[in-house]
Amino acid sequence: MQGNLTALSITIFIILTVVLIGFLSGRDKKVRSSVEEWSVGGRRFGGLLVWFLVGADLYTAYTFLGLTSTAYTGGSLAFFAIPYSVLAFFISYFFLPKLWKVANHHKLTTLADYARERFDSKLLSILIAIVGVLMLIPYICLQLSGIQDTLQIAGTGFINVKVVVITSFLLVALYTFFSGIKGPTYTAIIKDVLVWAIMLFMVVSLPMIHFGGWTPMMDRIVKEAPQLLTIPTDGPKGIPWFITASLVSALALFMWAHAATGVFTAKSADSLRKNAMFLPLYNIVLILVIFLGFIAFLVLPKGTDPRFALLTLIQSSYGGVAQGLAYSTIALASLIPCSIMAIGASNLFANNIYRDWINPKVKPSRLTMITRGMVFVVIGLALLFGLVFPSALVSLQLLGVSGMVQIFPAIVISLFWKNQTREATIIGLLVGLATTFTVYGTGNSYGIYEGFWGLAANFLAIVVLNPLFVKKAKSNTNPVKEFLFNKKAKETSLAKKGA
C-alpha cells in the first residue's frame, strides 16, 4: 500500500524537532563533566521527571507494536503485560529505595557497580555487565525495528527506509553522546504526552469508525472471535505460561540497564516510592493497546502480517494528519528508549568491563569519554544486528527477559540477606543462565516460561551452596555491607556525608 506524504512529513518533522530538543537539553557543559552527570544526571531528577523517564524506558514502540501483534494472533495472552507490570511496580516499592540509597551514598551508577561493592567481586560485576550488554542489544534492535516498520508504512514510495532509519539512529547517538541522560529525559515528556493523547484518541475513535461504538465492537468479538477473550488452559502458552511469564517479567523489569539508569537519576528514595504507586497508570494505555489488536483482527484482511497490525490499522482508518501524529508517536517510542538503553549499555561496558577488567587505573576524564563514545558502538551494533537478523529480534528479546532475571538474586535478594555469599551468588547466576539457555535451545519448557526454570535453578544453587561459604562471608565486611546491615555504621556514614 502506498504511503501518505502528509503523514510522512508530519512524522519526520516531529522526530527532527524532538531530536533538536534533545541536543538543546545538553547545552550546559556540566552534563559531560563526569560519568555520574552524563549517565544519571547527577541524581537530581524529581518525581515527575523520573516518572516520565522510567515510563519512556519501559513503554517503548515494541510495547505498542508487540502487544498489538500478540493480541492480533494470540488474543488475551497479551494481557500478561498487565499483571507483570503491576507486580513489578509493587515489588519495586520495597527494594528500589534501598538500592537507590546505597547507590547514591557510594556513587554507584550501574547494578554491576552495586554487585562489585556488595560482594567485593569484580568477577560478579563483569558477569552482570556482560549479561546486561548482550541482552540489551536485541532490545535496542527492536526499537530500530519499530521505527523501520513505521517509516515503511508511512513512507512507501517516497523514501529509502533503511537510509532514513540509519540517519535517525545516528542523530539519536549524537544527541545522546552530547546531552547524556538529559536528552532522553526532556524528550520523554513529549513522547509520553503524545502516547497518552494518541492512544486514547485511537481507542475512542477506532471502535466508532469500524463498529459504531464499543458495545457493538464487543458484541462482534464475542460472536465472531470469542477465542480472543480467553486464555488457553493448556498447550505451550496456557495458564502456566501466563503466570510464570508475568512473574519472571516482573522480577526482570528493573534489572535492565536502562531501567536502572532511570532509577538512579532520582533525587530521593521517596521519588521512587511515589513512582511505584503512580507508574501503574500506564497500564491504562496497555489495556487499550491490546484492544487495538482485537480491532485489527476484526477489520484487517486475513493474512495481514501481525508485525504491521497496528500500523496497517492506522493507515486504513485515518487521514494524513492523524496518521502522521500516530506514526510519530510510535517512532518516538522507538528513538527515546533507544537513547536510554544506549546509555545503560555504554555505562556497563565502560565502568564494569573496561574499568574493572581492562584498565583499572583509567582516569575519570578518560572513562567519561569512553562511556560517551560507547553510545556509537552500542547503537551501531544494534543497527547492524537488526539489519542482518531481523527475524530473530523478538525471540532474542524474550530470551533477554529470561536472561536478565538471573541477576535478581545478586541485586535484590542481597539487599536484604546479610550472609548471602559471593561464591554461591556467582555459581547461582551461571547455573541460572545455563539452565535458561538449555531450556530455550531444546524447546522443552513444558508450558512454563523459560526464565522461570533458570531462576528456580539459580535460587536452588544459592540456597544449597551458601552454607558452604557463609563462615567466610560473616568474617568479611565492606562499606556497602555495613551500610545495608549495620544501623550504627549507616547512621555514622550518613552523618559524615551530611545527609
Given for the second form:
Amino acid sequence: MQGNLTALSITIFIILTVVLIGFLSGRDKKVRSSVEEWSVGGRRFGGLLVWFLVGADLYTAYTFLGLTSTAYTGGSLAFFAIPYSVLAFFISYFFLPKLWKVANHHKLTTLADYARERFDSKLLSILIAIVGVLMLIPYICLQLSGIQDTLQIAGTGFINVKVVVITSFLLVALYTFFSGIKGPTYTAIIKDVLVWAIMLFMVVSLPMIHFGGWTPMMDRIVKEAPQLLTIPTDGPKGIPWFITASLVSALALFMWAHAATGVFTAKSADSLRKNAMFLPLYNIVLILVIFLGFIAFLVLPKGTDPRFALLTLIQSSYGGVAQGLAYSTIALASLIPCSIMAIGASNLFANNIYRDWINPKVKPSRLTMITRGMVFVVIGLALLFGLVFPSALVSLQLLGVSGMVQIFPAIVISLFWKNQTREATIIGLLVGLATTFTVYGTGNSYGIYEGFWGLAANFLAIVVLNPLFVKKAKSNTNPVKEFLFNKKAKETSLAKKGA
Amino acid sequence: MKKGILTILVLLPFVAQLALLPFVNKIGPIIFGLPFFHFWLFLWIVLTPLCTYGIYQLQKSKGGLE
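Beyond the form predicted alone, can we have the form predicted in complex with its partner chain?
Okay, now the whole complex, with that chain kicking things off.
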C-alpha cells in the first residue's frame, strides 16, 4: 500500500530535529573528554534525567510493535511484560544503590568492570563483556527493524526505505560519537513526552473510532474473542511460562549494558532509589498499549502480517498528521535506545576486551577515542546483520534475555555474598549459558521459560562448587571486597575521598 | 514488628504478581473497563511503588540508608 506524504514529511522532520538536538547537546567539549564523561555523563544526572534515560532505554519501538503483535497473535501472554518490568524496578531498589556506590567509588563504567574488580578476574570480565555485546547487537537490530517497518508503512512509494534507514542510523551513530550519553538523554525527554502523549491519544481514540469507546470495545472482545483475555493454563506457553518469563526478565533487565549505562549516570544512590519507586508508573501507558493489539485483531483483515499489526492499525485509522506523529514516535523509540545501546556495547568492548586484554597500557585519551569510535562498529554490525542476514539473528534475539540473566549471580549476588568465589561464579555462568542454549536448541522447555532453566543450573553450580574454592577466596581481599564487606575500611576510604 | 512489616512489603509484589496469577487469570468481573486479570496487573503497577515507598521510609527511619 502507498504511504502518506504528510505523515512521511512529519516523520522525517521530527527525526531530523531530534538528530540536530542530539548534536547540539554535545556542544560543550567536556562531554567527550573522558570515558566517564562520554559514557556516563560524569555521573551527574539527577533523578528526573535518569528516569527519562532509563525509561527511554527500556520502552523501545520493539516494546510497542512487538507486544502489540504478540497480543494480536498470542493474546494475553503479551502482558507478561507488565509484571516483568514492575518487578524489575522493584528488585532494582535492593541492589542498584549498592552497585552504584561501588562503581562511583572505584570509577567503574561497565558491569564487567565491576566483576573484574570484585573477583580480580579478567576472564570473568571478558566473558561478561562478550555476552553483553553478543546479546546487545541483535537487540539493536530489533530496533532497526522497528524503524524499517515504520518507514515502510509511512514511505512506500516515496522513498527508498533501506537508504533512509541506513542514513538515520549513521546520523545517530555520529551524534552518539560526538555527544556521548548527553545526546540520547536530551532527546530521550522529547521521545518520552511524545510516547506518553501519542500512546495515550491512540489508547483513547482508537477504541472510539472503531467501537465508539473503551467499554463497547471490551464488550466486543469478551463476546467475540474471549480467548485473548486470559492465559492458557498449560501448554508450551501457559501460566508457568508467564510466571517464569516475568521473573527471569525482571532479573535480567539491569544486566543489559544499556540499562547499566543509564544507571551509572545517576549522581547519587538515592536518586536510584527514587527511580525504583517511580519507574513502574511507565507501565500505565504500556498496559493500555497492549490492548491495541486486540483492536488490531478485531479490526484488521485476517492475514495481516502480525509484525505490522500496530502500524497497519494506525495507517487504516488516522489521517496524515496523526499518522505522522505516531510514526515519528515509534521511529524515535527505535533510534534513541539504539544510541544508548551503542554506548553500552562500545564501552564493554573498549574497556573489557580492548583495554583489559589487548592493550592494558592504553592512554586514557586514546581509550576514550576507541570507545567513541566503537559506536560506528557496533551500529555498523547491527545494520549489516539486520539488513543482510536477518534470519541468523532470530535465535539470538529470542535468547537475549535468557543469556543476559546468567550474569546476575556475578553482578548482584556478589554484592551481598562475601565468600562467593571467582571459580564457582565463572563455571556457573558457563553452565547457565550452556543449559539455556541446550534447552532452546532441543526445544525441551517443559512449558517453562528457557532462561529459568539456565539460571537454576547456574545457581546450582555456584552453590555446589563454591565450598571447593572458598578457602582461597576467604584469605584474598581487594579494595572492592573491602568496600562492600568491611564497614571500617569503607568509612575511612569514604572519608579520604571527601577530604 | 518493623522487621515483619518490611518482610511483608518485600514479598507482597512477588506474591501478587507471580504466585497469585493462576487465581486471577479470569475475565470477570470487569473493573474500570478492564477484565479482572488486567485490572489486577494494573493495580500492582500502582501498588508496587507504594511498597517500595514503604520500604524506603522504614529503612530511612532505621537509619539504614547512607
